[in-house]
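Encoded as structure tokens, the following chain is the form predicted on its own, with no partner shown.
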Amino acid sequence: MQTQPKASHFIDGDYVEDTNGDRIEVVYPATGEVIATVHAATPAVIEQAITAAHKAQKVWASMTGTERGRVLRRAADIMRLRNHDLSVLETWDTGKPYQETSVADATSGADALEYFGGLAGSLTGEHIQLGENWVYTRREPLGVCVGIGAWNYPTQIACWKGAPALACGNAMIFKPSENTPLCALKVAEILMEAGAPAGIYNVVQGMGAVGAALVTDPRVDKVSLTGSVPTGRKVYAAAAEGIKHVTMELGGKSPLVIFDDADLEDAVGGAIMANFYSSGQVCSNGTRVFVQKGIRKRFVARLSERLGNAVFGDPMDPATSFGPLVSARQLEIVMGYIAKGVEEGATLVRGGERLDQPGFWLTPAIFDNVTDDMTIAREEIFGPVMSVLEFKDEDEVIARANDTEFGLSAGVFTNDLKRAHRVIAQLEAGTCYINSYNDAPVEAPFGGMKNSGVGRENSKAAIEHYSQLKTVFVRMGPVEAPF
């Protein structure tokens, strides 16, 4: 397949060469090499995305919520029915195994297309009568959105943050990680054939001074940022100078609460999807795995058993169920945490090598016998490494589960559904799970507490964080004034 993309940036419905911008060279994970090169964007090439967008969005908006939905399902489609070349395109992108890619990645990614392709045409406001006064509102697009990625799930979250924006009738400016910036020109590639007009949805490529010109230029309306909680508190800050609305999906340090009496097979699988998935490069991940004194000893057991089954190989092929890194830095950054883990006296039951083959390889790590205070139970790791804590009674672990600045995410695994409930109201996280960990369905709001984010993608939540009312007043009678 070919990896050399046409050109850098996708601007007006086109592709767009600037090589003046950094050279930036896309590397294969798996193996080290580099596939393709792109150019971060000049001062040129990010005037005309700005431009181009804010003179489509004016077109688009104009068109009915119907025709933009119409536009979104058709774009649905088509990815739908190339999602083998994308999902290929993902793993040379992230080296995420072809057998994750194919089914959590484009898939996502139709799924939000055609999700707020439906909901389009039902975006109304409301009359409310006041006697023979009434008041009408109508929701309107926030103008032009700047969407900046993080390089996990470069195809799913260019839809996830373009399906709503374009659905409310914005324009939309999408930042790809510049580790993973092929996919999300292939996104744009098949709205514009899908019918989207020229300048509806742009790429560009570029590292932060990229992210950073673009949210501080006043005619960007809406920023939505998913990455690390430094780098949101940089974009946040920055928006706020020009009063721009935002959406912040950041990182976390997510509980995984086992109780005794939960189903050890489905916990063990549960631990896997929170914390391997992805080779652990996941930001709602559950990496702070609680297990109640009764089923831990058995429990870390069985998770060790079962990532001997972990299979290591080409990604390609549809057997390999455990990819690497995506970079050299990020398998540097989780060696260190591995390394403190040990410095600071949690057994590290299996794992944790790197693989003595070319591309960024670890194998999975369990670190048992973990206290609350050690580094890897209280910063993101973003890699393969899961920590075993032992409680023994409700209180105490919900009290330790909420003692983080974070609040992404939070899932709990037991059969007294009463206490699942219990729990997680009491659990300070935005997306949680029961019985199960990591399901995003599009239907569902994604977000999370604290210093995880603000606002929410996904589902109806997401309109109102991509749109905004006016209000509309109407006197029937004479206006009485005091002179």
Contents of the next structure:
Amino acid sequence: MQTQPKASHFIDGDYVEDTNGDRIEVVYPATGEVIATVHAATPAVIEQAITAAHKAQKVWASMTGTERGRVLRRAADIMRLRNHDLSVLETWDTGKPYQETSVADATSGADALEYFGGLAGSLTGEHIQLGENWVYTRREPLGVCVGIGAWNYPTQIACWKGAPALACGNAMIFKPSENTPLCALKVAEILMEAGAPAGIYNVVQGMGAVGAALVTDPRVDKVSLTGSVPTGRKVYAAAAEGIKHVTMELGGKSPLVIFDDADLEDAVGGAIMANFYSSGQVCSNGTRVFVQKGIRKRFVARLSERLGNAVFGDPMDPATSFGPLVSARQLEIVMGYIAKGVEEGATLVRGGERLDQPGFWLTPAIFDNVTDDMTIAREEIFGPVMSVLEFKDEDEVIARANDTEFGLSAGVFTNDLKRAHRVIAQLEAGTCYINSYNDAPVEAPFGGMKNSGVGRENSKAAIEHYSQLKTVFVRMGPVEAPF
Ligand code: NAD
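Alright, leaving the form predicted on its own aside, put up the form predicted in complex with nicotinamide-adenine-dinucleotide.
Full complex below, order starting with the chain above.
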């Protein structure tokens, strides 16, 4: 099968296999078929990856930023040329429809490689004059960075972490989610083809235990995790033990606030983008949709009508616009939440049904009459389940929107310019949208407040999280000592 990887891991510039590791079956979510098998990294494989990364990092850091950037930009070009094949692989790995993967995954990974490739040559410290003395700062790499990925965007996450890390002169060891192990191997292959030194970007497979082994190794300097809040707590704590740098991209239960004066079609389109892209498996999703009283009924009716246009079918067919969930387990979790919503008294307007076919298919669900205390309004579901909550006025909705442990994203739909900015300024979230939702251009910082995360990915802000400053004081005159 074309998806069968050459081997499980990619270390020191080549594929590596160790069949002593636990078998991990890769299941195509659209059919439930096993399409590939990889093995979890054994301690020997982990050792090999850390040794290779450590060695390569010194070589890579000694190159100029322009030279490093050239490699990243070449890798971006290769990714764009192979967009079709990479998109097909992303669809095999995740089940997301090709209609999405062909425009949102390898393309977004290539954007990151291109953007950070462009920045690499401009990374500098500064000069601070102090009379005749002076200070200069050097922007230095951190060393070996570990990236740990979630399963919803395997190519994108591998690049969002790898590109800034490599631009700053670090080496990376990336552990993909055990649900989607295939795509990151291709990212590693492409970086090598583009001229990156062997060992600068490595991929090792495994479950949480492999991630934990990497995080606790004293030769690892930084950990960037994309995952759930409970995993984030564990990884953050383990990293703290070694005082390591961290970036935590965690979960959310984000508010999307729709005022009466919003353009109805835009607000409905925004709510669809905020809840049903990638079958709802997006961390920043605006799953608590607060709709003002005067527009709520029309909003729900139009939304329900537009959901009827979703096309289910073979994810490889470009006409298909809605795919399955990633795994049997995720399907079970999401169906559990739907049952809970009904049990707690929310109105299931449409959807939430399993399709009678193999694979992990579920129709997109809208709940109306949801109240703040319901489980579906409080917990991250990570599936195609939208909750509609009615509100009356601005102050009330701000307080309710902020009443959550999470703070990843937030959105506002209104045609009142002043209100849009006033409300966004008061929402406790790291990545916000006005009359839009879920755009993630590489030029803009992305990340969460509160329990949704620490640090930022993308943009110039990511450089701060993959480099450190060394301060050098230079005295030009004699040293005055007390004795
Ligand atoms: P998860 O937390 O179960 O797993 C994430 C990764 O962490 C996996 O690779 C897993 O193997 C690894 N892991 C698990 N335990 C570990 C440990 N003790 N030490 C080290 N690594 C460990 O998350 P998931 O189910 O794969 O993904 C869904 C979650 O990810 C959702 O909560 C979603 O919101 C979040 N997410 C966040 C972002 C973001 O950028 N903020 C993006 C995508 C997904």
